[in-house]
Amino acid sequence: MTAPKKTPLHGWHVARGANMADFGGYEMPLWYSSVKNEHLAVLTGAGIFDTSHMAAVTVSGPDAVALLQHCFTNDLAACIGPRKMPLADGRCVYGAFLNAAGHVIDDAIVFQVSADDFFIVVNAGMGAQIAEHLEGHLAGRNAAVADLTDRVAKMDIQGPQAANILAQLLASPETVFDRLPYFSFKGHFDPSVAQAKAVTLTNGTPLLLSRTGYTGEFGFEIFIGTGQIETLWKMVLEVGGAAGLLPCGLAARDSLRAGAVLPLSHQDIGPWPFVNHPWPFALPYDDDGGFSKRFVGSEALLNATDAPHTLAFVGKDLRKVASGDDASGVYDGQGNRIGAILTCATDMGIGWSGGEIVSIASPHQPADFKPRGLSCGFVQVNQPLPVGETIELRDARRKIQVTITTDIRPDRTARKPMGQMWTGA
């Protein structure tokens, strides 16, 4: 059996007292004070999370653009915006990877370096996988594609105080920040990569600087080298700790994201068509209900018209079942067993007030309210179930009834624009 690898900050960890555990192939907190308070921080102030398990790959010559467009969902040429515009340098976009079959290899975001330089952020111990599933495709196209796994470091910053906290440390923040509205990236991690947009430290550290998380929540993911990362992070909390700002580990990532109805890739997807679930925007939809280009995976996919279906649901408290292989399933009001559960965590930053969902960073919020939280995550079932049906989960301890939903914790800030989360704007 191979070991956990570690990250750059593994270290760092385990002399904090952090639970630890196996994720994704590497060693990695889970929590380190509290599960909730760590949540509640990147609801009310700022979080960090090391996220080097990480992988990621480049792929850049005259025929990135092509092969992307053959082996990525999302149509690079109509994806940005309301208006679908092309993606353009210093933006990235969501989307996935599939077989054949239409089945999710791995979720990522492709970043637009130049027009013939991408960077693609995929899962941990995905890089292999994704390079050789790209190159496989090459198909003679002038294109090279190069696996950076554990070769640079990465960290999140998360929350309302992030810009604030982020600002103290990097060279010409009114700079950096101006014009970087949601899935914008400014700078890179690697200096001998011509920037028009460079981002620095103050002490002269090159890093990419991303508007983007796996949170729902303002917030940032930053690139930078391996041997920098752990001077970075004791920076951020150094500065931010008046700010609110805790050390997060992976418990707290996966329940804010179930919050935010982001999915985790190979739980709530995987071996199976990417169709029937609440990320339509991972796919080239035209106003005609196909596809705007053709695809690997494609054909299979509008195909499927048996695919189950991936809905998200909401609990009338903070009371949970496992997911997977430990649950028993999803049933009808009539007992009938008709699915899966794939996620089941608990936000425990929102909780009902009046028949709705309210969150502790919701502004208008009800001067007694104390969010208990509610659990909420992710079912697959073999139809479809209309928005404010009940069904129930079950494992081997309890049952519970939940709500289908389309959205889950309100108020959420990720996409707020700068000049709102950020004091110096």
Contents of the next structure:
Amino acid sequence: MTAPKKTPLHGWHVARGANMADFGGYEMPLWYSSVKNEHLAVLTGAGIFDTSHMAAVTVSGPDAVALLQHCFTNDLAACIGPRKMPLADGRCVYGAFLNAAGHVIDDAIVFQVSADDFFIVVNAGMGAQIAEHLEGHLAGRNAAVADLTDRVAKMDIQGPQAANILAQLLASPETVFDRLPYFSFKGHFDPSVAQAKAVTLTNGTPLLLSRTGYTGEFGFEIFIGTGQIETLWKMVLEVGGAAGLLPCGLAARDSLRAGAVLPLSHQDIGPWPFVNHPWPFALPYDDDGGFSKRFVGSEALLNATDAPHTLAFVGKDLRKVASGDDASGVYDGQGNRIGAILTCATDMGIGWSGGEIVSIASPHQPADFKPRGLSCGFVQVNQPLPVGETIELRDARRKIQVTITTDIRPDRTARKPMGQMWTGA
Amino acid sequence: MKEINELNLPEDVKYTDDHEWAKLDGDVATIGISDYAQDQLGDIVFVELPETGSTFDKGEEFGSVESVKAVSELYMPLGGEIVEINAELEDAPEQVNSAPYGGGWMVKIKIADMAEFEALMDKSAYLASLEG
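Alright, leaving the form predicted alone aside, put up the form predicted together with its partner chain.
Now the complete complex, all chains and molecules, led by this one.
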């Protein structure tokens, strides 16, 4: 076994006293002083996350689109908005790379820098494998694939105050934030790329700024040179402190994404057919329930009639169960084991009130609302279950009753228009 | 995460390998988890404690603490009968983090066999075990 790798911010995390652990081959911060405070900061103020462990791949050339259309689940010709417009320069889209059996190799966001230049973000440690997968499907197409693992740094700033904090560090925030909807981006981390001039820090550093994230909350993912990220990280902390910004570790990232019904690759999606799950927007469904294009794995998905069902659930209180041990599983009302627990986390910002889930960031809250959190996550079961159905999750220690649901944390801010989230210069 | 030399390890309690502590008052011991344990677990969000009047053997699981990361068992440092539980932890489990030897205490037991208490580690032995 090789020693875990380190991101450019590793020394900062250790000096700050972070609780560190191996994740995806990198030694990463789980939390600094309080996971709960980090989770809540993203709901009410802002948080920053070191996500430099994530890998990136580029695909360029005249046949770049054709290669991605063949390998990526989403249809680049029909993926933007309810009217299914084509992907365009400065827009990005979520999807997955599958094998021929329709099983997930990894999920990804594909960024269209230009019509023949795509930047693809995948999970930690997956850069080489995805690059190899894409190259293996070139089949004479005129495209070049490059693995940028450890050659670009990344940090996410997430939470309702993200734009107000970042605006203080950008050279011209009015221009940068103008027309920057959810799943769009501007700029580039590579100064030799023409778009790099579009977003620069006050100190001149170029970056790729994307209206995306993994918390369900308003904010940005920032791609920047590995030599510049620590300066930016410290600048953000300095100006963000007054707005309630905290550095956040992977534990808060996990609880926030679970509450936002977002999957963790290799845990909630993985070596089984990529169908019957809460993320149909990652697939190119047409109006008839078929696919608008063919791609690697599509035949297998269309024929996967007995594929397991992945469903979101929410608990009655904050208590959770372990998903890893042999005794853990999902049981129906008659005590039959019907599946496995994929993720069980606690979203610490929510609670039940009068039959509804309410968040500490909800505009309308009961008086003295002080939620202690709700367990939530994903199960994989052998049958479809209706929303509202109660199932039992068990581990070696306890049994908890949870309810099948379509959504977990209410009043998330990720999709809010920029105009509502940036109070202006 | 605290360095070992930053841990609060009082002299007037005894410790176990499972990172519980026990403090003697007559034939009653107050039990909780050590500063090391709370620091490793992170934010404690829920504490599950036994009923008053139940009895446990040394080493037996008597409850659990739930952090954001995981649920961890609590093991009895010594056998006896539960005479009191810290009901305040139901509404304020974070006291286990902020005051592991104070407001974060968990149960009081009437000790069955005083020799079990004597056999627990003192501060220097516990510190040595943490330093590995």
